[in-house]
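A single chain, nothing else alongside it, follows as structure tokens in the form predicted alone.
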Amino acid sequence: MSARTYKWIGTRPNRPDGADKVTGRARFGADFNMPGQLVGKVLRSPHAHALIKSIDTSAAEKLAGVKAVVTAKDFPEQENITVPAGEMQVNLRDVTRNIMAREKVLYDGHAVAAVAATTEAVAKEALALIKVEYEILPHVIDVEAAMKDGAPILHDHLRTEGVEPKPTKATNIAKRIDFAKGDVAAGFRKAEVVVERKFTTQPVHQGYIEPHAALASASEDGQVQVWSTTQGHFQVRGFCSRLLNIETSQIRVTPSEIGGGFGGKTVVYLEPVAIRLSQKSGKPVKMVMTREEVFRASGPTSAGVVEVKIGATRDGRIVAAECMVALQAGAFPGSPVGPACMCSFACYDIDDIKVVGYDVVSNRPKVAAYRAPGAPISCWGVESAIDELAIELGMDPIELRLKNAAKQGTKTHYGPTFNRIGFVETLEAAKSSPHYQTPVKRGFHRGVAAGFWFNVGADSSAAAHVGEDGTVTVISGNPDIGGSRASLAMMAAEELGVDYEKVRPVIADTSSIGFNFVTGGSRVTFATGLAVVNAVKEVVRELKIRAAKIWEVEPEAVVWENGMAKPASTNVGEFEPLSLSQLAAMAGKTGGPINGHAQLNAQGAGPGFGVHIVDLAVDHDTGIVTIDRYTAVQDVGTAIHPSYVEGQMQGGAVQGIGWALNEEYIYNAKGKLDNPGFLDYRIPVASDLPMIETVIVEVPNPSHPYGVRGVGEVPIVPPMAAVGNAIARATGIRFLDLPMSPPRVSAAIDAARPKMAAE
């Protein structure tokens, strides 16, 4: 636990939105409404690739109730750089394209046209008299098939970043990335155990229950509204006004509620066609996708495929590890190829590392990211063959990772000397824990790994005012979709010594606060909350003057403690302390508003690790898999508010067990996506699982005053490996692709069977 004592952080105190959300006042992206609005429908493409030859336009702008038609020519053409986006990064003259179709269609439901009308029956209407001529060509799905000599070619422009000398030949991949530490061949031969494997994932979608929505409002003074459901309300100003040419000053947005996001509402899809379609018809443009729409368009994350090959000797130590990772991007490059890379053995202090990435085009909707981007794909790879080199060395697994934990101090591959981290601490949490220390049920079989994110910080600002009657509006332009608003008002308490009653956290729109990053990478409570924290001592600092002004003693004379103005000591004076609404009172007698501002671009982000243990059960007939007990530990730093930690725990893990068993989009042999709905992509539900258990471990971040990691990327990372390295000690068998389905479970073991029984 943390060393500090606090008075609100680590509190349970109710949510600022809990009310509005569960009595249904909240308002989500699809709530919003203005006089006269249009409804906005996209026509998409029916084909993974094919050349677009002709649009034709003309019967759908005259059918009656149709106000307004776009396609890609009322967009114009960008540059060819590249802009953050999430975390990750993405390419202006690619998201243009991604929006609207220009030169061809990279994959089934690809935006081609979009049209404004009175109602939701005219738009479709319209939208099946377009007349869109089609060249249809060779596709290609798969990332390794993407990556051979011959694939069909996405884009004739590309040439692989990373090589040298430079390709001159039009390819599939992207890009190709190294990271290296020490020597490889020679750790190799230091090894006298060798675990080498290849691993495959699907790509799978984030599965946020509230699909993309925009209202657009373009008046005829230029100025433009835009209410969206979004991660980061900034990012889509920024995006907008680069594929519209509208300065950013001339565009507001309002964020929503958001009904999910987990990093895939960190793009624009609908909000520029709803700008363009509200500037050309004069009137308020609605668009909300339907749920074929989010599968068939909005990026789910990565396939990939993972090459790990590890040696250690016969006392566990890990003396060389080797990692390829080949992620596949979509239509457009991008995939989070670096992040799975820096991940892959970031928990392990090992002194001889190399690590190949690639970045691969294929005919499938862009990639975005999905908590931690990267990292539960590689770590799938790593923690199963560090499960299996456990079983070769007659280890336990824990004990096996305690062996060769990274600690303060510890080198990374990708660059990066650890400060102060908890991972050993994590581990020892994860041995020591009532499902650990339980011995495994009969029938069921036990799982571990273990999990990785580096956390960012980045831009932020925040504000904080103190009101005529002393209680606090903390204002930052972060969407919240952990529990950001919460924590943020606890620091802001904490900080001022005022009950967390007193402080209300809102999120402003991009007009009324400065800018800030997107709300991703488990960012906001350290970010963010930096600014809070120092928004608020600016607001202490300018209490203490009003107090030495009622006083008449100088600001250093004055100390402020538990919400009170005091004397620094008794030869300042005999003086009653101040309460904040006291001074909050007078302030108009003693200078005016009391507020205060912080903005920062914040370093040190605290790393974070997690450990996940799973007992589960395998019926070997039809490949079902049953999980009996879930435990997840992580290192979050400080749990500002531990149910929100809890939740972000629990949730990650069910969401990587998900990934572990059955989720994974379908293509037929047309390149056309088969389960376009939570019908046929399975993902889990409440009687899939039991309660998932967290043991919540606190070893303070030194960069952050209260000790803040980020929490919310760690806890998916984990859970496919350890689902798969349970099932392996279940069945005997090491299972190398993703999903573990009933189907393919069955199958592997009706093929084991007579193996097992001849031997």
The other form holds:
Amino acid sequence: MSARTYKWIGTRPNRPDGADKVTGRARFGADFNMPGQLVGKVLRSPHAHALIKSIDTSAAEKLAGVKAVVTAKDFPEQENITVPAGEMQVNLRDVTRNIMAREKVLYDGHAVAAVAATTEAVAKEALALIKVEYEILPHVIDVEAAMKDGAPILHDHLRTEGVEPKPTKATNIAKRIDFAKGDVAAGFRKAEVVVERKFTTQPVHQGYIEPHAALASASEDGQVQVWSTTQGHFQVRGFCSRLLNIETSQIRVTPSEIGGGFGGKTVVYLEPVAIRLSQKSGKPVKMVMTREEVFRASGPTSAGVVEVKIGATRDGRIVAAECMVALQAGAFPGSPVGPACMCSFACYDIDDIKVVGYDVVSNRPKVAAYRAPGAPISCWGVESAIDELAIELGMDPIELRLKNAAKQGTKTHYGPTFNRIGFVETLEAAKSSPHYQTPVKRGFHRGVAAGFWFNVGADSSAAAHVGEDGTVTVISGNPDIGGSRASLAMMAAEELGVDYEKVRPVIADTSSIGFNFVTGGSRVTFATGLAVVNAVKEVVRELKIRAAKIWEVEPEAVVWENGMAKPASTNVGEFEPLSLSQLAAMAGKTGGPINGHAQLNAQGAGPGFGVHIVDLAVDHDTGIVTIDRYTAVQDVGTAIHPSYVEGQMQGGAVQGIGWALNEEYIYNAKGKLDNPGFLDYRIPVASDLPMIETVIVEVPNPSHPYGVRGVGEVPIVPPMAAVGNAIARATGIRFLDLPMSPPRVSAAIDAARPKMAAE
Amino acid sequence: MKEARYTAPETLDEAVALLASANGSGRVLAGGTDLLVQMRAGTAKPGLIVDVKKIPEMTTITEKDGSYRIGAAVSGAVIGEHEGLRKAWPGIVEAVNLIGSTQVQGRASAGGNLCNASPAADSVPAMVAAGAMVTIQGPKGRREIPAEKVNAGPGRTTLAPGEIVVSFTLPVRPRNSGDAYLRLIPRTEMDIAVVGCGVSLTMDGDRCTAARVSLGAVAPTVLLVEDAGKALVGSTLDDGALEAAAAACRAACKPIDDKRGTIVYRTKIAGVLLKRAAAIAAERARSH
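With the form predicted alone done, generate the form predicted together with the partner chain in the same format.
After this comes the whole thing, all chains and molecules, with the earlier chain placed first.
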């Protein structure tokens, strides 16, 4: 669909990080080591909610081989201020309490103390010697239970924000937010059909295969180096600077290759603790979480309650929509309830909308970002309700969505008016896809759902260095979680008119490139891509100046075409074109090295829309759902490297399917997590799924030179409802609660049986 | 920190003597796919590890007059590649091969699966349905007991100190016999049975002349459900007989609610799997 023709954009070259990854040479978080390093381990709370009466570390400190012990006393108190953490907001006062519990422990697995010792065995032995006296408090896990009067209160200082008059009583509801467009009561009066349902979701973990890991080395002169697996090494630097009162220039953070993040590696857990242990012991300290620690103490996404009401006329025009979203934030305020509310009805052009959101704390690990944070939760409710509406109206689910689709000029309920978006094109592509055009197989049933994500821009810095042989290094500062290095190199090659193989992208540490916001919000190919393009433009500008110098003409008389400087016209004179390598070789005589750099706050991230189609069968005796065919359709703006775009669409779909069918945290009566491992926390395995088919739609983003929109988050938004909608059509039962696991599906079918027989 | 001592004797007598001398702190290492995981998790802290993979009797499969003897430490992969077993006991082979992943199959053994004493062990219901006899050697010599008598509860066996499970002996297979094992897991692999069901049948034409049914993960130990077998014997495996056997399975269940399943769901699935496993076993019996 893209009108321009490109040499590199839209092709599928090998990724620059591929060889090292498939041969095992790539270094991930746990692969960094320093001479003399110690092993750091964390003591974690066995209780869901308890006051810390005392901590006695003296026996641990005396154990041979123990070099340092830290508790909350070793971390300065923080102000009550909120700062961005990836796509989420966090309060520093809470962050320091999350990395090391202070007055109380707030969830099973909450860090209480940490030790650095010469070996892991000694470190573990030392943890066992730390005596913590707890006063166990009543706890609350479930989001609705936490909202009730009389629920155990996590934070005595918490009052609900966004409510007038400001409440005086302590609560677990940290915030209420309201969005409105038009007059929803008037809208519903026009409705001829109304669907009203209450849906719930369970928290799900990002499920990155690589656990959190960090190595920190604090020198005697105050300088600190950190190597860690993160989606944002500048974010790590920022947090460590604030939490430990170290100037940012004193901290140098180098990101490792990353074994999955999905939003969960935009916060800090180990890094400040490792630095503090290193400062106290005088040795480098390495910390690697176990899988159990990852599940008990690192951020999943929220559980949610979503009450949806949608009204339409008989001809399928949605006239009013209302939604209440309550999201569990974990132990500290800050769930993604904002985006959940904003994304709820963003796919549709509806005159009258009202959305209310609540941010609720409970005794679970603090949530972290997870792919399109919040959106999958509200969209599970909304897209299920839209499907029910389609059934009520006897309309094809894609036609119903087409009839109400948001388009350029549609004003959203959260404020902005859409610029050029591609939801209609995406729905049309879904409708004409091979999948939707093929009749459903006997015994199988089809579900469809849509999804939206804003995508973000934000701060990026990049540089392009021309080597003496005319090859180019592209330097950026965003950890590559989805093939972004390849995309950046391709855009640089396209802009410069040279071969992709002549451009080598690297990710620089925090001291070697300017600030970059985290890899999150599907922003890197868009925003950092923009910075790379601008840096290369500066290189081109410089190259033209050098050619002009050699030819003794004005720089304006030189053009850059296909990797060469040429005279702008015959009027300029007869000159042989100068290639990049020729100009590089002469750089010393024409003004020195040729480099470009750029920094920006990228505006105009193009929103993304996706439509997913699934065919599945339900085993009515066991409740097991078998997915036979799955297609993800998405407007990606322009697919710079289509393979990695498809990979994002497939990965998001698969994570969403896991969320839909099996993933859940199981807490026992004492609030202790019962399934902290991949055996019983069931993400899908390869044999569970068919190949995920993809249809790339390209409606270029006008705010990017190559039309890029973010890709990675949209595909996790539709799957839950797509699967639920297919199950509803297979069983006649509308599932309201996730996961739709075999015992639940089986129980619902059994419960419906006598009713069906009676009908 | 106490380190475990590792030994790899080449004879059973030696292994038994070592184990008996360890004062209860000894553990047998076959494939290690349970033991090493438990040691890493800190739930097992053996003082002595007795690796039995150098003992020929425990690592070989032999056949004598139609009766197979499977060494307790034979890996799942070796069992899966054994033509004779695959033909005579496809249910046992599929059950053993369901343990873990392809990589785990290179190490995991039926003996280890039995002695780990998980009620959800996949190979055990198939062995029980097959009527496997287990040879045990200890300080007091050798004995043979039925497979269903080895486990005493989750993580507990009836083995005396120093005793080692040596091998499984499968009965001579009559003509027109077949067995099958089915388990329910929420995923398609890499999971632990929510319910497992083994069925072994002999058919005479359309009529079932012998049947043994076993259930896993529905009680503290794997169960031999004699009433379910009785409900099938003499029938043509018609719907009535299958429902009676399923009812017997449901009645035998004494499950718990846990992270892997509920009492209601496990009880229901026991009946569902019985019907499905019986159909597969019958089909195999007819074509055997």
